[in-house]
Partner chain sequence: MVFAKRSAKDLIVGKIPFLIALAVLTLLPLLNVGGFWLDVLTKVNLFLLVTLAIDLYSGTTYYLNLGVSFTFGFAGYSLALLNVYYGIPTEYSMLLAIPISIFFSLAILLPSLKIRGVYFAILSLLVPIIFIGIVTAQPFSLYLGGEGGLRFKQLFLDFARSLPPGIRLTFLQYSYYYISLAAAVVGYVIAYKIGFSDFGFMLRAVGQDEELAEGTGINTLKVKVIGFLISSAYASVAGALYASMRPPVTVDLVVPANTLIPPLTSVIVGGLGTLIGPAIANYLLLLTYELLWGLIGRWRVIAYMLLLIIIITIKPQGIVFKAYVEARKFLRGVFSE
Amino acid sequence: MSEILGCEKVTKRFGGLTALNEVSLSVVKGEIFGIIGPNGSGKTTLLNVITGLIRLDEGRILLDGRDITKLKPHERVKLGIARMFQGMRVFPYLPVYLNVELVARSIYGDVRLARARTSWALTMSGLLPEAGELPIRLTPYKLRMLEFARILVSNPKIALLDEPFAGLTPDEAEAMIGLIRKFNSLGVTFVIVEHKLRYLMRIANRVAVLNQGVKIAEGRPEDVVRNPQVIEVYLGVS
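Show me this one chain by itself, in the form predicted on its own.
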């Protein structure tokens, strides 16, 4: 299997704080790759670097072998990177349909194609009945589905999900798992940052563990959770 996303010795500093310290990852096409670690370990910062929301200080980001380190966020989206944020990043006073269509128009240009993709994404995420609703009236689960629809409409190669199970009931989390598995089977690669390990460990092919900006472990979920260093720093026991 070939690499779709590569992070090579990625380093990011905020003043005197090193948020990421020479972090290297290789994500294979078609896999579900998990990133875990305690609060402040650099997980969201890494996603921000990959999507171009913040600039790294050292290292490189590669997509399909192409160096995208200096590209702007919207340029990375057009190349196939999509993102679900930890905090909701939707337009609260625009209807659900327009929230998704605006993303589609920014990518496709053609209005009819954008509308067709929007209707498809809303159908796939189960939001078509709420197309005319305002996001502020949606439940936490429906808001997550709105963000998922905004990912789908861009036809991504790789989707970065930051805490996708946050605020969801067990049944809603199962529905989210089902969607992730469905689109993974259709060829979408996923990178998932998540605290709820019981969900992530069920679907991830491989997991990387960050601690204080350093990658301390990587491998199959069942191996990583038995790693003594991971148990000590992530679970708080020695």
The other form holds:
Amino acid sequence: MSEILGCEKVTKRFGGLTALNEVSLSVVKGEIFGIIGPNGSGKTTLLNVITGLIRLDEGRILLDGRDITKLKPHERVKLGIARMFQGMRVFPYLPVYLNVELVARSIYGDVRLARARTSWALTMSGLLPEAGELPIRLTPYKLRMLEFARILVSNPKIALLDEPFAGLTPDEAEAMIGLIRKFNSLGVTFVIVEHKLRYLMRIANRVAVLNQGVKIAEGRPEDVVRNPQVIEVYLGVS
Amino acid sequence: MVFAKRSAKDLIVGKIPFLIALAVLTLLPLLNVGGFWLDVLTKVNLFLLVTLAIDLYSGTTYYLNLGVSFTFGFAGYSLALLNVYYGIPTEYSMLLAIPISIFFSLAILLPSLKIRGVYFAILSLLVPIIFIGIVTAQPFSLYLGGEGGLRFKQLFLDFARSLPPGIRLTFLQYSYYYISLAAAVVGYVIAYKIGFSDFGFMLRAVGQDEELAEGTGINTLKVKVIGFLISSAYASVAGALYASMRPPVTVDLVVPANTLIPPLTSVIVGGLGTLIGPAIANYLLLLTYELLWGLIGRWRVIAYMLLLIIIITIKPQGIVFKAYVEARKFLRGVFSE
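With the form predicted on its own done, generate the form predicted together with the partner chain in the same format.
Below, the chain from earlier opens the complete complex, with every other chain and molecule after it.
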């Protein structure tokens, strides 16, 4: 299997704090890759570095073998990196369909194609009935679906999800798992940052563990949870 | 998409008030309103362009550009310099002044590309203040007229002189009024098209969450630069037309209290980013201000500012747009019956 996303010795410092310290990852095409770790371990910073919202200090980011380290965030989106942000971030005063269509317009340019893709993405995420509503009227689950529609519309090679299960009921989380599995089977690679391990461990093919900006473990979920270093980080005992 | 389209009733209800207002403004000079009010309305029409300049950019992106008065005044000075030093007639120098002023508005944009929020507002306000300093300080004041300003032939003056003396002033007042009205109508229609196009929604996306916009594929830098230049084009057209009709060009054109505060208050009272709200507020507020002169003389400044403070305190998100929405609901009800 070939690598779709590579992080090579990625380092990011904020003043005296090293948020990421020579983190290397290799995500394979078609897999669901989980990133876990306690609060402040650098998970979201890593996603920000991959998407280009934060410039890294050292290291490289590769997409499909191409060095994208110096590309701007919107250029990376066009190359196939889509992102679901932590905390359900949408444009609150734009209707649901525009939240999705603006992404499509930015990527495809062509109005007809953008609108067709938007209709498709809204249908797939079950949001077509709410297309004309403002997002502030949506439930947390529907907001997550809106973020999912925004990912789908960009036809991504890889989707980065930051805590996709946060704020969802168990039934809604199951529906989210179903969607992730469905689009993974259609060829979308996923990188998922998540605190709710009971969901992540069920769907991830491999998991990396970050602690204080350092990758301390990587492997299959069942192996990672037995790793003494990981147990120490999560439970404080080894 | 079906849900993106407005119904025929919505379009009719939306256009009727616009057409009525246009008819009133078009026929107003024929009702013998007098030279003073024609001058006032000419100014208000041109200030609509400045109001739209602020609302199109600052009302959508929330990057508060307080340097609009610089762009407005720079267009006036460009016109005067081209006329005085290069002998280009006012009619042509006015047209040339517009792109020149748009270009120099980059003096506000370029240093501020990496800053946001209040820092952008402060930086943009510094530019007109620096320009005022340049105009009034030697050696520049020798060329720019200092506080006395630069004198030149006003728009259509040569043609007016060929007319009988009795109608010269009337010709100038009427022609200025209809030019300003045409600029206001065309400016509003274009602003509306832009404001509610995909590009306009991208401007709004930048204002609502710039990081999210960039992270989901919108080239926020490009959107901001184009939006700013469109806004500058509005301020430049307004400045060039205004200066061409009211020589001499002085620093009064650049002073924020004269050419920034009135349109800015229209935008705030009208409702940020709504375009129609600030447009209506532009007429209501500026005409009220002139009406107060006849009622209470110099006390009008205090009364007007107190009125604004009360309105903004009670409804900081704007009052005119909400009133407009209610009026439309009422009209829709009338049409349904």
